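Below, in structure tokens: the form predicted on its own, a single chain.
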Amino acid sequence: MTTVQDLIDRLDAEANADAGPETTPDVGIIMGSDSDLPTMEGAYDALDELGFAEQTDFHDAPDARFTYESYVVSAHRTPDLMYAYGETATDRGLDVIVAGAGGKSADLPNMTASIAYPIPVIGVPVQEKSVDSVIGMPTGAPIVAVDAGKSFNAGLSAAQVLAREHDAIEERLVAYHEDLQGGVADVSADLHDLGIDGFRER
């Protein structure tokens, strides 16, 4: 059984480890619990869609450039654990970090940014109710959050972040962008020649 202590040499060990592939990811996406994964899950599709690779498939894909990790992180039951994730983060090449959390004490996206600050943290509230706990952030440390729920425009952000630095991931968005822009003129056009009962039917 891996415990909190395993996961933390881990992190330690990938901080200091000679640079590479596979100890330095590009993104980071952490969860408070595995029942938030099927809320986060929108992340690792947008970074999919946009060519990265998980770490543990940088094998299998090749063509990769970009990678993101994933650990479940949380900030109440393995606050040693946070700290370490944090604390490596610049060490082990982390350039952004996608945080989700549920509950009405939904921690970790804020704790998380103030220990690895300066890399950015961009939160995620698992639920509505979570929203309130990661935006509330005092003045002077800051984090980037989205819609509860809205994992997806978290990994799109978290690209964002990257795209400045990498031509390759900037013109991936750019071609998502336009590819989003395409699918509303066809449906727009759609409405337009078949009018609303024959758009309702199609």
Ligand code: RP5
Contents of the next structure:
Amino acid sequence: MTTVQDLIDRLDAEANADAGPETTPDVGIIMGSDSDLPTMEGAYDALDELGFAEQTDFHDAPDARFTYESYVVSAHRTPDLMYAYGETATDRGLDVIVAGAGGKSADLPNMTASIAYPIPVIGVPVQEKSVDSVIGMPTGAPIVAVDAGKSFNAGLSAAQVLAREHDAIEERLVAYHEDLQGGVADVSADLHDLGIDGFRER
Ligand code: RP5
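Alternative state: the form predicted together with ligand RP5, after the form predicted on its own:
Every component of the complex follows; first up is the chain already shown.
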């Protein structure tokens, strides 16, 4: 059985490893419970769509140039692990963290934003009732957040952070946006040209 201390030791070892940016994960996805996973899947989907690969071994990066990793980290059940994750984020090579939590005490995103500062944390409130908890930060302690459940946008935002430094990601984001516009244009033309009845049947 894996203990919290095992995971903390692992994070510490990775932070002290001599690993360059080519091999370390770029995006960290964390969530308060595995029950958050269905809501958080959009973040994985967005990053997958942009050509990121999942990295399950810190020391063995996949061929893809840009990668993400993910963990369950509970602010309330495993506070030491949350602290270790945020504190080692820079040394582990993360550039941005997507953090999701649910319930009324959705503190993982906001606490991780404080601990990992200045690494940007994009908060995902898993439910409507989690929004205030995620975004309610005091002056000087910032968090970036999406609306409840909008984890796909959180994944896109994480890529936007990386795109400032990596042209390849910017190109993928631009291509994604062009596809998005193309999809709207297709639907718009169909609605106009087929009429409402034809559109319903198409
Ligand atoms: C939060 O408590 C988690 O982010 C989750 O949304 C919620 C409930 O967790 P479980 O009881 O389903 O594990 O910290």
